[in-house]
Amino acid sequence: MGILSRKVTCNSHGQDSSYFLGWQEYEKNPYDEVKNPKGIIQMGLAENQLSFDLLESWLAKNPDAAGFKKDGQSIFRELALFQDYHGLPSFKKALVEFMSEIRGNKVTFDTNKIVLTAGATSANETLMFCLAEPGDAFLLPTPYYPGFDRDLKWRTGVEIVPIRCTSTNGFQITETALEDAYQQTQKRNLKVKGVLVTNPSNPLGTTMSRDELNLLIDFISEKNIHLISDEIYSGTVFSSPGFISIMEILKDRNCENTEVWDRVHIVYSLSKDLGLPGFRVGAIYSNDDMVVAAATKMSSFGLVSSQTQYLLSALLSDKKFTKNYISENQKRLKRRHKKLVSGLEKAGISCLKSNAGLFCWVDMRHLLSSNTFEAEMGLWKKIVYDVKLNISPGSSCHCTEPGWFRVCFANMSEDTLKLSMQRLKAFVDSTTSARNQSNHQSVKSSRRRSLNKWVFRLSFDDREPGGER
């Protein structure tokens, strides 16, 4: 082994943690309607396949960009060989316009600001190595989406410090939140370098509030560092409130020509709002110039291939179709919500009230057996491989209170959902009712116990004095 590095032998990239584990089990038995009925249900993977039939539509009428032409002649040589790493304009172009229609219209973007990433993931670790040395810290709220211990940690060397946040607010970030984990870092002799939000949340669902983001502003204005909003489901809000960039707050606050403008930056992918993390296409923006003159060279690392820019430019730039996507998507996530909801409901189950994202905070703390992550950690066990159905534990999400769990729920056919429903149900109940037999057992035993007790004190009270009875 000594002749390997250390980041080869060393244990930090998280493959190890519950939610890796709970898709790794899922691999192994992966439920098919078909082939494999009883197999495990992916409900740990949050992915958007609700509007293919709306991208597949557009390809079929739209052949010349699949085919790789223009004008009915192939470019195909022209995009087979290199491109540099700035990106195809025409592409950062309709990318930039598309970010700006799913926030209304509100902010718009500049093209020479964007810097295109194989996905969010090195996104978010190109970031880390522009502004963190090894050792410093990005302050992240909890819960938190777990591969952020892989994407912002295992390279860079830069540490995670929590923002711990509670159920009581709805896991809203505080100040007291904020300043709490600020000192933990100074009691660790860890320099803060900046924080890190999703927003909306992945695992909450939840948009973050003006009040949320305006608080950020004024805390990262007050100690000097970064604010890195991942806006990567923006797409995704389906429901009231609406989803507020960073960038809006910076605008209405007229932050322009600031020290702070330069110091918040936007991680954005096509991943989750058009359902495409195959095809690897992520961007920073940021409006400090070194950064972003930094993350381009960086990028050379991870490029989104030429022929992937060329079929999505010609897409995005049918604004037609983006704004019929944008609407029928979020209708669609909004009913098949509504579905996963309506189904934990009827197992008894409630979440946190969500708005967007493809997933629910799901509370089942009055199924664990007591009040710790141990019994989170069992429950969790058991509906993987009882249930079969792979669900991320709120522990896997440094979550600070055991018993949340993340259900996905667009990954998959409405049929599979109803499925995994039935499954669930079946489960609480015949939890609900082992545990209700067993406090009866415990009643009954208790009361004869209780018994025993009188009849042998009435015994020995009814004695004659100095005999028996």
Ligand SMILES: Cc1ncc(COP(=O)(O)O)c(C=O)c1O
Contents of the next structure:
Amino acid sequence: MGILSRKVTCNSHGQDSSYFLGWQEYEKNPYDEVKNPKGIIQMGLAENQLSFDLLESWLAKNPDAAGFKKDGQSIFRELALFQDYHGLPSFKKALVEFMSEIRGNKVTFDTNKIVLTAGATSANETLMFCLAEPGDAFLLPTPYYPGFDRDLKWRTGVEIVPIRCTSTNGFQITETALEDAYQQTQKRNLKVKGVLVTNPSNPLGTTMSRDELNLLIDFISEKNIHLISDEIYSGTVFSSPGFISIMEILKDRNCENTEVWDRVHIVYSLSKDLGLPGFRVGAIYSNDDMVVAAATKMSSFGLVSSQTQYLLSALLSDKKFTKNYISENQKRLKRRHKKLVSGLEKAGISCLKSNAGLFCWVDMRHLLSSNTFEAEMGLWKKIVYDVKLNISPGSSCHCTEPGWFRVCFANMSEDTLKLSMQRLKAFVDSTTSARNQSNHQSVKSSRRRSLNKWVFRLSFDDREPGGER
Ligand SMILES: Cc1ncc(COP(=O)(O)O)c(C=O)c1O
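For comparison with the form predicted on its own, would you give the structure of this protein in the form predicted together with the named molecule?
The complete assembly is shown below, putting the previous chain first.
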């Protein structure tokens, strides 16, 4: 141990969070319709498997893209040797155009301001290295994506300070919550370097309102700090209100030549919108040339492979394909979301009204034995081990109220989702009837107690004066 670095032995990675523990339990006993029908169903993984057929049919029609060929000629050697950390220009062009398309072409992006990274994980960490020193702090609204403890803190030494959002206003960011987090950080003698939000939110599945986004711009302007907007779920918005990118707000406020323009950075990735987390394609978009230059140099530690860039530049340049993909994928997500919400309703469970993402933020407060995080853990263990559903407890997302859970709906078949809801309903029904029975029994025994008292008092009071006790 003594000859290893502190990084190896510190536990700020967050590996022992229930978010990752649930995955481990799932791995030990994964559900399979045929081979393991009693296994654990994975509902703790924000994967989008709903539109693979669209990607596969494009691949079948465009064999050159995945076959290292251009106009029928092999480009294997060219791709094998390409390692320029600026990325393939054709891919960067296709990617920024795709990002604009997702935002309804209300904003455009410049290929000179984008840095390719191995997923949003790498993009977020790289931004920490560019914007903060070890010991500096970033403010994050709660609940937040559990992976941020690893991505933002672990290797960089940056601290996360929560902006405490609550169910009273649907977990929206308020001026008071922002100011409280800022004051808290100062009390701890940490320097606040910025705010990081995910829009649409993981785990809430909601988009940020124009008012919230304006509030954030006002806040970072006043405090002279950065804003990172992780927009990894921007293409998953399936219902109104639509998605508003932070870039659109900057444009509407004519911020182009102001200081704040350089302090807003976007993170993006193809892991969710295209369902390709295994391809490791992410990006940083920044208006600050220094950040772009430094992040580009840092991207050497996590480049996107040249064959992936080549394949995806062909796919994303096919505008007919992207247009159809974006709308079809959203329709499928909407349908799936509806199935989850109605399945939960049948089990007497409600969730936060949402319009985006690959999950719902589910309210199980009524199933807790007490209003505590211990009770939340107890319920979570029952759901994982007895009901055999891996969902993520709110505490793993740093939620400040016990009883909320993130439940994913796009990484399984419709039949599996149906089964998961049947299991959950059976569990809720049995819990409720057990509770009713014990309530009934306690009412009965308290009645019996008062009856006994009454009988006792009667017999006691009926005693002859001076009689024996
Ligand atoms: C908000 C958020 N940011 C970043 C990531 C990491 O994504 P990637 O697979 O592109 O590294 C995730 C993955 O779940 C996420 O939800």
